[in-house]
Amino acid sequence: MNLLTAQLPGRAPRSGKGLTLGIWRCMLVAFVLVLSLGFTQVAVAQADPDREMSSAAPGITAEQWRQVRSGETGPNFRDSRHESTYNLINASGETWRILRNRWVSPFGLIAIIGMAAVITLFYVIVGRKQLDEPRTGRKLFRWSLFMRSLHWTVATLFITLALTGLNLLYGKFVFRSLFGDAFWGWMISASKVLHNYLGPIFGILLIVLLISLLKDNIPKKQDWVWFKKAGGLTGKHHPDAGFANGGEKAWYWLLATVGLVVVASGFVLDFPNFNQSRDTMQWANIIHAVGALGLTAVALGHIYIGTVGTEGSLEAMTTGYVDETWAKEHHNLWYEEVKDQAITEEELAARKSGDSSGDISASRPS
């Protein structure tokens, strides 16, 4: 059954425009949410600036670090909730701020930076990836309004949850000093509410997108073919690929499992109230930093191949359609099964003159 159009017994169907645009709207609602509580938190801030200069604690001697390390720390250095073990002074503190700020950290933007630095001149060297033969007009349908919305709205939040995450981790080492402390405070304040509140919707619409995409995403032997000959980039013809290519399924199982993996630990920090403790919060952000870092950095190339670099592919995620000879180069065994439904791009203007969601009701072979 089409997810767009199925309905309740009695209920008038709902276009696929209409479920389209109440998603947005939802969205746009949470969006607006979301940004006045970071000018709430900001204005709180701002109203007491000497708040965080009075409540800073002294530098920690060797002394206490000693007592902290030995367990002879008296109740000043314990944590006060009910039934609290911890040390508010923890060796496990230290710890997790030397992997954070020593490993973490800088093998993360080394990462960021120099997958930037090889697609830059990888599009230098080589450029775009054009079409070998003329685009014939004739059109093939690949995806339908609703799963072009799902993809650009997960997007849209993978690219806010990494910039407010990369403003985080590294901002105060470039804004603050640009800017000065209060436009980085705002800048920090607005991109702590947005990560926190953005992260969960964005995990629970990773999931949805998910397993939407499952079908089309099995990995059979025609992917490893792929691989071996890089996408088509070695020898001169293009390899096998259905529906989704080699490279289209790794970067979906990536999502599957390193993403995964950052949505359940973001999710263990941004609700710290089902009794996790202090150790488990911080291995949380450990691994949800580098998760997230390794899924930025290999993101930059997703973008790349999807947008300049390959001619074609973004008229995919656009307008829903492809042409012909794109298809038969980057999916041949998939444009074996649907060549027969290609239509010229009159026909698919009269379409969607006719129907407002023409291309919704458009269906392709399992």
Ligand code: HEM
The other form holds:
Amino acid sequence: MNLLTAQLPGRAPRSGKGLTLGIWRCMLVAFVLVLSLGFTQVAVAQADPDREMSSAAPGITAEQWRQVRSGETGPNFRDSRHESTYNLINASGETWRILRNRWVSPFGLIAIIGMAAVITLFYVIVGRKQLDEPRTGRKLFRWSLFMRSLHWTVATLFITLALTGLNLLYGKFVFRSLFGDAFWGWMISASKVLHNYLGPIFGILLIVLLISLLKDNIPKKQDWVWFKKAGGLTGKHHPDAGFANGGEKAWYWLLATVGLVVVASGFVLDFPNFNQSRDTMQWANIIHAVGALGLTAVALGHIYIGTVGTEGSLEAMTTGYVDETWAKEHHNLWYEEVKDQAITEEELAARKSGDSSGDISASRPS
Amino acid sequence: MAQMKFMCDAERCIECNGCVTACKNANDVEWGIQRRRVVTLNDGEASEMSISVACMHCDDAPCMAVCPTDCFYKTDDGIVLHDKDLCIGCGYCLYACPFGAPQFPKQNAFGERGKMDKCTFCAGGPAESKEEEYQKYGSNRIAEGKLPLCAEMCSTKALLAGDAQDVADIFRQRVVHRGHPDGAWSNNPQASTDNLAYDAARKG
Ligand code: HEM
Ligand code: SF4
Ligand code: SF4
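Let's see the other form, the form predicted in complex with the named molecule, since the form predicted on its own is already up.
Once more the chain from above appears, this time first in line as the rest of the complex follows.
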């Protein structure tokens, strides 16, 4: 209105006709305005809640709750949080929690404790596997210094990872009430730091170890027979075995498969900064825990056989040499290949003192 | 004893983010962490809906069940708090939490997570002194007889905080006035057992 009247003085001097036209126009606008005002008032007076509701934005329906529950996001999903990749409800969290707390946790414990019990029982009833024949005193070279160092490093890391990992899963049920918060806090954070930093080192060294041992662990026909005879547990005679027997090869391939899966999933858990989703982390955790607990249980068997379980085995990995009798009984095919390289204990002592890296002069045929 | 609960009325929330800001302010929350977030579904469509979420202080809290350090505890008011001295930043609480509440400051080497941070219902946390408590967990308004600031400042009163019974009473009243046949809880598996939705259904 103001705008219109403001124009009038500018036009007025032109002609009387113009002026009357201006007045008419002005009145017309005023009329329209009043009219429209009247209409609005009528509309307000006639407000109908039902009609309003039907034209208003609808309320929240079952469809939206279904969308929330399914975790569906879509292009018009907004989250006010900085760099958030989360949906509204993390439905897979429940699946993960139940898998971990109700399945992995109890059955992992059953597997490990069960394995320990079976081994103990076996030791009590059957006892140590002694050599059938007396030792000849002549030694055969089996493991180089490099391989022994690698084995013990990987073994130490494995045991550390297993203990710290077990602490992450079961520690709170035992140590918190036993030692109190201050010590428990220190213990669990040390476990996590050790586990997270030693894990990748273990992974790399495991791969080196697997590559170094690959040649000796290619499955052969005799390994199948070895398994059918349960590694000599049944029957009088040891089944044929080369440098590695069927059982050792099985342990090798378990590490080469499950071990690498544990390492790979461990890496996923170790570096949460690559934008992997929450769901990826949940699966990585389940795979990691199942694999690691399984390996830990089997490792108990490996440790038993390598130490108290079999006479003459441990010295192979500590001194690098084994007795002829041990080689003949446990690895007859390998023995046939290397028997002419056997040395006496005096020779061995001389070799060790004369040249601390005596291993180099001895060579292992393959 | 009270059972403290949050509830966000999705039909009232206008996505103003006032709660997010109020929380940041009340608790001096670390850079990069936002204890409360507002999620909008179907933005710009007729079915648009916004909801403000933070830790919901679950009755049978999943985070508590999976924490390797067992650092969570429930106060007498039903508030779920955690001890940052025990937390090792493993992230398990985040994997388990239905609401994406736990967050981690990213300031350590190799992407290692810092100590977990989440909404405390403005109830602070375990500490030797008030200053330490404020520095680690933010304010303890509950100790001062006040409710969480996010809900107190919500302009539309979409976000409610308080004893579960009071919150349910307020919501029930609203639902009755809105005249929804079932309080907009249709197909919610809880609807048949939840007396809140039950009353609303009776009215409808
Ligand atoms: C074979 C040796 C290993 C064993 C026995 C083992 C065992 C475990 C166990 C039992 C857990 C706890 C799972 C749970 O609480 O749900 C765990 C967690 C974890 N492991 Fe391993 N693990 C091994 C190797 C590795 C390797 C090689 C890596 C990394 C490359 C790794 C990285 C992790 C990470 C990041 C976690 C999550 C815990 C956290 O972030 O604090 N682990 N491990
Ligand atoms: S952090 Fe998540 S799981 Fe834990 S009480 Fe809060 S909402 Fe529940
Ligand atoms: S991040 Fe902290 S609070 Fe969360 S589960 Fe791990 S130790 Fe517990």
